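The chain below stands alone, shown as structure tokens; this is the form predicted alone.
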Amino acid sequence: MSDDELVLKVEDLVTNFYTYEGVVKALDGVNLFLRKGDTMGLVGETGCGKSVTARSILRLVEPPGRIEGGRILLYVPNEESGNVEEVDLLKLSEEDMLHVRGRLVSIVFQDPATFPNPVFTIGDQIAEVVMLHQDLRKEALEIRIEELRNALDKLEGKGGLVSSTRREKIRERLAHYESQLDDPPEPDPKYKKKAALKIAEDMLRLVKMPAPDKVMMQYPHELSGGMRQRALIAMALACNPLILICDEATTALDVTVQAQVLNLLNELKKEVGTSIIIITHDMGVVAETCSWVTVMYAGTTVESCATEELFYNPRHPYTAGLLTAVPKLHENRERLPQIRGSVPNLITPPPGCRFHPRCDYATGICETEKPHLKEISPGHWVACHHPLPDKGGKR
């Protein structure tokens, strides 16, 4: 695949945890990609390393939590050149990364009644997103020249009873902000802050938030579960980010708002083009929204393909497992099937291949050496020594 199509590549990404009991091995190598305008679900059991992928290419990994190696590569259009610039993100200074956060890649957390800070109005968090990481110059100046032309407007229609002075200097103070409009001055704070409002107003009708004007005005415990989620992407959504990260955004949900939530987000990608990464263990989400599909275990990348390539024909042992126990509509059993043991301690993982333990294909290879990702059909990539057989056929 070629780096034109991606917007993000991480290789070989390695994150440790340390504590008292000892190192726990987190994220051993971990691999994904992915293309310009998709939705990416990244899937696996709980305790798997989806959210610490995640917090590690944002890099807000806390103590005792330390990434350790590997590369986050992002691809930034450059608007001047017109070309797209590599950017490892592992490089970068902290304060270049502050930059990233938000205006690149933007993440919606899993609980949406944590996360909105609960003594700042909806309206007003937005806002902060929005002065952070936008040049609201223009959008100020166009304010500030709206409320002189009303102004104007209002003296005119009374006529006589205002003096031609007063009109007078009005229009020429309109003038002038009208001549800045090529280059916008550094704005007021107080106009900044009235074009952020609106930009916030604005993202609020995006994601289709019933009264917007009126939940600008609201505090995050005046709202339900669903409308809080609505405002998180929002506010993850005010600086068009290339990357939208939703670390089981929709668990908190219940299945009707859910849905609501899933169909926003496959039509503010295609409204907004950015592309999106799905964190989740719910296959039926998978299904239902991700174009891409990338599986964890323990700490490992195990499977990427197509979702359709991935539901039909699952090429490594671990996938095949998970989706054999999905419950189907039209099966009628009475247990389901399940992988035998259970998630390995990542303080003394499995030595060779982490899942061998629970695998009935696992061989001598397998519990000595590591498999790496590699693609064994076209834009099929398993990390298995013994992947299943292609099954073939129509999809």
The other form holds:
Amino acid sequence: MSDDELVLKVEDLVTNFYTYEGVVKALDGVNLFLRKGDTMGLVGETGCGKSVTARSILRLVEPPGRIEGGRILLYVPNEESGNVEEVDLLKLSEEDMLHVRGRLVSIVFQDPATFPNPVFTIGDQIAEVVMLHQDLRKEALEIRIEELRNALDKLEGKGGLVSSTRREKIRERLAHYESQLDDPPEPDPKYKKKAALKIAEDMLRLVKMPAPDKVMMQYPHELSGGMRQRALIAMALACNPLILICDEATTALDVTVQAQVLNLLNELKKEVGTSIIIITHDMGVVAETCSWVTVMYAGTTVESCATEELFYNPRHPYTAGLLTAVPKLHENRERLPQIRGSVPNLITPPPGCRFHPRCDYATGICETEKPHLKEISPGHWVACHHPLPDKGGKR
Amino acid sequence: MRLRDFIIRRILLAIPVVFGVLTITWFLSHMVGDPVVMYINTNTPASAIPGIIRSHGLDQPPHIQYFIYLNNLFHGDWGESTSMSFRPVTEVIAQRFPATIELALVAMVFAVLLGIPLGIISATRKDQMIDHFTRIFSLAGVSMPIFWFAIMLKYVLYYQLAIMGLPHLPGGYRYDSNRFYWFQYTTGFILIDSLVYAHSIPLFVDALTHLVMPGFCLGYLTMAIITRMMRSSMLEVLREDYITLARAKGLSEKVVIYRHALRNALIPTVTVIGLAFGGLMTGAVLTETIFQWHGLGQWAVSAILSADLAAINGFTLLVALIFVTANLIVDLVYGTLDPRIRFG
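Okay, that one was the form predicted alone. Can I see the form predicted in complex with its partner chain too?
Below is the entire complex, every chain and molecule, led by the chain shown above.
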């Protein structure tokens, strides 16, 4: 795989939390990559570090958490030269990071009930991010010109000296602003806000919000969960980010709304050209929407491959166990199979491979040596000393 | 017109509250002793006492006296303040009210302008040196009795500085009456009168320096409460999910705190500010006495000491009215801060 089609590459990411009970080694060498235009599923059970990975990518890990090592490489196309620049997010200053968040990498969080700010209207909250990251000089000037044209239309056909002098004045100003169109000046804050609100309304229309003009003026508590999640998606997509991370974005929604939101994401990806990371523990969501899957276990990446490949040909014992635990409609079972043991305590994780105490294939090497993510067959990465045999063509 | 309905409903609800206050104070004040004491002194001949009792209706049963009191009250007659040479209570209130309100407002300005920023700084720099200092500063405010603090302030900033011949703050009164002997009150608010009616900048400055110490003293407790409230609600808000979202948008820490967190954190603080305004009226009783401030508080103290029942009842009723009004204002401010609260 050549690097030029990548948009994100995370290498050996380490994040620890310093709690009173001890150091929680939440992420211990996470590796993942995201190709341009792909939708990647990041799956794993609760507490395996999916959300911490997402927050680490945005460097939003709050104290007592700290990112301790690794590289987060973002491939940013340079609009002037047409080249792609490689940026290590962990090396950026906090100030530069502000230009990444919401602009290059956006995130939609799990709970639409608590994430919008309750005291601002939806319109204001979307417009805020637009004003922050977009150059609105042209849009603001266009709005001003349009307003003047409307005023002129109103005066049209009215006689009298007063309206003719006012018409003259408006024409003068209109000509003045139109001459600026090639190189618009820094806009008046009032018009900048108007331009941002217009973009915000367009975004709401894009995410298929019913009655977007009305929703613009409404507060989060006046909307349903599904509508709020749409608004949050609109907010995240408002600046055409390179990457959209959906951190359990559909988990809090009921199944019908969930399906709508997932369809929406798939459509938007084509329209906006954003690459998406979907964090979930729902295998159905992965099968439905993702073209690539990365499986995490206890703070490490264990397997990464195309979705079909993963479902038909899992090579890591953990992934295989996870898949057999998914209930199937055509089987009639009393009990679902489960992986023996339980998730390790991340303050004292098992040495070597973090999965070895629960693994049926573990040997001596698994207890001492940490397996690294390797491409064991074309397009299939696994971190395991004893990967399961390739089942090949069983599709 | 939901806002209008809301205000009307709140005013109607305030009626039983005020009625309860005046009933309880009337009965309590008439329980402490023979009310005739108000109208006599050591020189009153014993033979005159039955006439005084009859003329003030004190020979009537208590409930009749109470209804006479209510009747007079609603006709605008709040009784006579015996400790103020039998002037009508309403007249004394009208004369002294501006002094107290002026002091309370200055105290409030102190408290809000210092308390809110200190609370924010303390919360955003949690467990750093400045946070510890702020917490000690505000803890001192809530633990010190106001009369003690007032005396200490006066002792150091007025008395000690004065005997050392250093520049000092005035120790009492609203202005220097020797220097500005010609001054007459118009509205009763000295900061307004000095500028608008007397056109005298020196008088205005003099009045301000007289306000500093009592104003700060009275406001310190309120400031401490506001600081502590602001700190804890800010800390709580900063843990909310919408703050994470604001950061994920790429907003700078300053914008996150002052735009997204502050407005949410102010909601509980505003409640405290409203309640504290009533508390300021109580605090004014002690502060005014120590700083010879000719306001309602000083009058209330002398009324209590000389069993001036009409004055005590009048003062209590006024404080109750102020409390009710302050709470109404707080509820209205709520609505503008928090869109989830709808009137009606």
